[in-house]
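Here's a solo chain for you in structure tokens, the form predicted on its own.
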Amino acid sequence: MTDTQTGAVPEGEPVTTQLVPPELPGIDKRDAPSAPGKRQSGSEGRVLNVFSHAFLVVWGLLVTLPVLWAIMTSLKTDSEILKSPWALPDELKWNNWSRAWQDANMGDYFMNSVIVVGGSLVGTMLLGAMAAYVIARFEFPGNRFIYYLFISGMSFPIILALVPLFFVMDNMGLLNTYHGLILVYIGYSLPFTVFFLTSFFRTLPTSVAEAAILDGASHTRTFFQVMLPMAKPGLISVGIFNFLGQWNQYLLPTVLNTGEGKQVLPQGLVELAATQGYDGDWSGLFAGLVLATLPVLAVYIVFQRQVQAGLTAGALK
């Protein structure tokens, strides 16, 4: 330590030297340029951020504007649709929806879809979750073969199976029946369900299942009371995907469900488009389209957080 007045070093203390770089006159440290690597990476990040946000905005407009336009058009008169298709309606015609629901039999088509999709969704989720849990948690001969057999079902085009499927269901007496179409929907949705839930069950901790087994719980009780509630985000996510696919399915019911009075909503929309197009009832056609779309929008709006949680849960664990 030095004396501040004389600069002398007291006796008994070590002499330390500190090298201070000389300051160049006329240069302010605040004016020194930053590192070129950091400046370049920061600018690239901002450009990428702006580009991604702009892409998301454009994508959102492309998705929402047609839906809003269809809802707006369903509340117009036929003359307003033809004269000014992009203008707002002068008066909201809510009777278009009631007319499409009753006169165009959209209510019957809607209830048929609820019966078929409801039954097939319950069966798909139950059977798919059980199969995925066994494949993911138990090692046995043929485990990988069964798993890859389900995976191969995802790559098989359904159009190639329509003809043999038609004759099989005809021989079993399942054509033009609710339960026949439900069984076909279950078989159609099982491969993706097993593939999705197998990966999800593998991310769940094994210690919880082992603790339940040690406490005396059977494998069935462990699955239904312990593991299945833990897989709730994945179940909701794949359930919504199955609901969307089965609700909008048109090819299978067109071939396998041609009975009068048992047609589902996609079949009804095609028939409505044909009849209303000839009649010039464009307001009724758009009203039926909106009635068929509203359940899908409602399901996604209600469960959107669960869908995001289910899709990201496997990556975060």
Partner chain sequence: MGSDFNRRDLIKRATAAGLVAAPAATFLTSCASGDDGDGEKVEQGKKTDKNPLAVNESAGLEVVIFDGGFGDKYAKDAEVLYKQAYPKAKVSHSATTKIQTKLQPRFNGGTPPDLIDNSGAEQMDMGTLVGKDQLMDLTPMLDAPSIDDPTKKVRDTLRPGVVEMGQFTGKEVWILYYAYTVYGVWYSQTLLDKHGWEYPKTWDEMLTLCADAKKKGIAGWTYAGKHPYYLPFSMYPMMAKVGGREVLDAIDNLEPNAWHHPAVKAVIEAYYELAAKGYILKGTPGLDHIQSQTKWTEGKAIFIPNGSWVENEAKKTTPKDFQMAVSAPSGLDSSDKMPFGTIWASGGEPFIVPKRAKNPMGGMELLRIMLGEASSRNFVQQVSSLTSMNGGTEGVTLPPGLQSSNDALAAAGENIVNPRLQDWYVALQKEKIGIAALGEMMAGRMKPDECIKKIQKFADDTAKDDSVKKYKHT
The other form holds:
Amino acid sequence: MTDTQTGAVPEGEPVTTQLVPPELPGIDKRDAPSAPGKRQSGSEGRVLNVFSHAFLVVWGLLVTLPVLWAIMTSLKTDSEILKSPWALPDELKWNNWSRAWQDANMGDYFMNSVIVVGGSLVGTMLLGAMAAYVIARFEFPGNRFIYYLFISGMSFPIILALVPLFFVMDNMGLLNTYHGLILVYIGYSLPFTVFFLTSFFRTLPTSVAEAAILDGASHTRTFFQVMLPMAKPGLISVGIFNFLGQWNQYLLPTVLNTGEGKQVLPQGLVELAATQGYDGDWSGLFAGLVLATLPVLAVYIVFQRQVQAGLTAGALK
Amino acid sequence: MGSDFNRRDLIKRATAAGLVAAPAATFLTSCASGDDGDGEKVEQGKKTDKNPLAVNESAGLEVVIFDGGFGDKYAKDAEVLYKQAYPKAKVSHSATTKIQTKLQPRFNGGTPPDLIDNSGAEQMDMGTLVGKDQLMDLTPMLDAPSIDDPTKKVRDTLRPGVVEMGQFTGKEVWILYYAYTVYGVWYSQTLLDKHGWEYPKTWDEMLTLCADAKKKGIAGWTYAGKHPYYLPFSMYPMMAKVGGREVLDAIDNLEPNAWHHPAVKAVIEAYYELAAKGYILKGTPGLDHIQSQTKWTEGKAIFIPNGSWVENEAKKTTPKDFQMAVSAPSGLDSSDKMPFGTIWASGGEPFIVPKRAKNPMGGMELLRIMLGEASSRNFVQQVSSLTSMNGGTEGVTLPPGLQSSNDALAAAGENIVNPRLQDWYVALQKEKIGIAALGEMMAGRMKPDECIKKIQKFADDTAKDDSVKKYKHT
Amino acid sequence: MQHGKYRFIVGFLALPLAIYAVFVISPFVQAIYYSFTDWTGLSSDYSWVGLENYDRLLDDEIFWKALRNNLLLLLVLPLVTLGLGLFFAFMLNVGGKRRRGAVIAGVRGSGFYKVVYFFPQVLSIAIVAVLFRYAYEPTEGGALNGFLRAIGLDSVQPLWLGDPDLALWCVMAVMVWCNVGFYVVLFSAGMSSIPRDFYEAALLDGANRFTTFFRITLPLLWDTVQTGWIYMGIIALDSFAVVQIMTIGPGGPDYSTEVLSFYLYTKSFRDGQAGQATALGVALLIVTLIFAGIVMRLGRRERLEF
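What about the form predicted together with the partner chain, after the form predicted on its own?
Below: every chain and molecule of the assembly, starting with the one above.
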């Protein structure tokens, strides 16, 4: 239960720590030319360049084709899908989408996801930041113990806790409730959030907070009005990390949230897939699949830089 | 920051202790199996002639229906009747194809619904539910007067064998199978007519027919390759035909060497021959039930092991002029122990009322309504399948599949077999015998000998496993 | 002031700690306890049975099959995923046409590649699993076999998930597909922060780009690789969603895709054997710990060599 299992993740000072600036590197830095170096034969460079582009393009296609296939399939008729999975549709069947949204309740599942993730995200960020701040900036007995208690949660398989967790929730009357699921999401997001934000708060200068305290501000006020705004970049990174993790969570709701009408998007999609097995409604299934993908796709495209930074930051810290 | 205080500060220690103590206390109080989490049951209503089960007239009723081959409209229609009888009751209805994923956790949590149609690929293990004492005994409902005729008990209006099927060991009736299903070799009458074939009564004739069909580019058989536990629908009755009922009883009773019986071996080898000689539609092992049925109605294969729900399930994709029919399995030769016509017919759509449901009497009352003439007829008309109530077909024009089921039942007479493996030991029947053995053999990846050995081992393991409750034919 | 500070500390820690203790720590601890009982999970009665659950595991063929599959995943997944991740990251960072004066150069559009590669990582594993379930579909509608037919390979129509020899590899392919992008971005970030003079020095020594990879890039990235190894290991040891949603059965033909996490779920939520299920969970925990230990040890040795 200590750091020894996870070693470098929480504890060690990896070599890269010094190499990676805290703000995380911009993506295209590499393209900028730097100091003149020794000339090499031009042909090696060219061969390598063609070679690497070829591989990169192949993987790029491997990643995009299944997704494009799903989007295309969601706009075809059932018989078109079965006849030829790669042929373009004769006309775009947008009503597959509306059917999935309404008949297959994707709209409801979407709202449930919004409610649950909205609540848990705010809760995770607030509670995680509070705990991390205290752990990072105050000395008290048990500080280390509490820190390791939190981060040990990162390396345990959730599935092990699942059965007892189910009954803990049951006994507290939290099964199949939004707030129950929110609390659980918060609980399981805390280890990483605390781990990440603790190291983030440690990197912030202490002088501003000390000045605020000297001015007579309470610790609480200092935290909310001085420290939180300063920690914004870190909060955004870990916030995106948590958003994606919670939005995409499948295992926990599958067991803890089976109530009628309360299911979240990934559950709804799996249910839709099972129903498809009996109805043969391929187009409706793919429409649902695409609808479930769109929100994350939108978030990703808008915030792609932060998303990449947020998701990988934990591993680099 | 924080370095200016005394490490031995008393307050500090107290705080630390408090920090540890607070979660520890919550920890103890929220210990998992602390209580049963039982929802309270609704109060009993007043027993009258119209309400023999003393249903609480204003209590809510929650029904979950498996949304598969039969859809869920028939149940909704019955719920309307329930609401007419008890206008103050609020009925909540839901339909799903994922019964186990959705409902098993609710059993664990002690808040199951009042009536469940526990069916489909994802049904809950009935043996476990009974073994772990999770179900209500349905006897009060069976002994209540029928909704159509107050002088008759419900149990006397049912088809023969239905009540027994709901029993495990002992007198309690845990399950009411609402649909009456005819399992067997479903075939395309359309194809037989077109090519002047007759349904083969022996396996040799079957092989000849398949060879002929192969020449014409038609596959003899297909089956639900992803759910190979459809294969026993025609294999088990064939085993009974060849070796007698005792063969199936021995299998159900998990007797040692039950699968090494010559009749069992003969049937498994016969089916392997279909695969070995290439009489099975190409790609079948990758098909699910819907896809295999679609191939079959498209005329790509002649025979398919299935049950009578297929007619309704395949409705959407069945060509208008397609004539489907069911037959008893072919036999081997004249030394067979049972006559041609021996068929597997038993209940389908197992309805259960959970013991810890809030309103179990309401669940039973809805079942009583469903077993009435009006609901039964509605079911027959809507989904072309029989119900467990004896009747409901008078004056209804039956579609071809249902007509043929009716005929097959009449032809079978007394020779109806009813293997129980699939309700007693779901895991054994489906994932072990079905997927891991028969499916592998029919896909050509295993020889019959190996398949039999493997199944016998699975059966022996189940017999030995004391965490699985055992049942026996008596 | 001192007093206020402690009130503040307690006030800020109480709620997060309470939630964490109740919903995370306590279930873990209880799981270990219940693995020694015959608890069904359906009622509150249970009795202490000692090591019986563990004993039963030893004779349970499916358990061994699941464990074997998990170990295979544990071995192959990190190797392939991290290998591809390093390869692509290296291509992105040094595979470019050399521009005036630069020692090494990233390929054009490396930012775009990274955006595309990373995309699967943001998709829910449930979405990915459903998508691939249909892509693997061996019949008409399936994308993979459709593609093979389109390029004239009508005779090559594997059953994919329906074939016990292929099924687990199909599962792995999907998990690799999801995760490679993450490591490309991660390793890229690491690589771009390696000071240029390192490369210059190496190139002056006459090393080509590939030897620089092994002599400079990899050793400097080693800690990140090690972290990635653990991340992938944890993913490999879970794989619940992919198996449950995507594979036939679920659990695959002939248990070919059965994994511990899914078997645990079946035992407790289908078979009413919660005690037995938690014993499986503990077995999974032990495998996790052994794995983490091995990675740590290997990591240490590698670093010493450097």
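Each form is matched to the other, and the largest set of C-alpha atoms that superpose within 1.5 Å is called the rigid core. Positions refer to the first chain, counted from 1. Just so it is clear, the model here is predicted, and its values are computed rather than measured.
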item	value
Rigid-body hinge position between these two forms, taken from G268, I186, Q249, F201	G268
Rigid hinge motion between these two forms - rotation in whole degrees	9
Core-fitted comparison between these two forms - CA shift at S79, Å	4.4
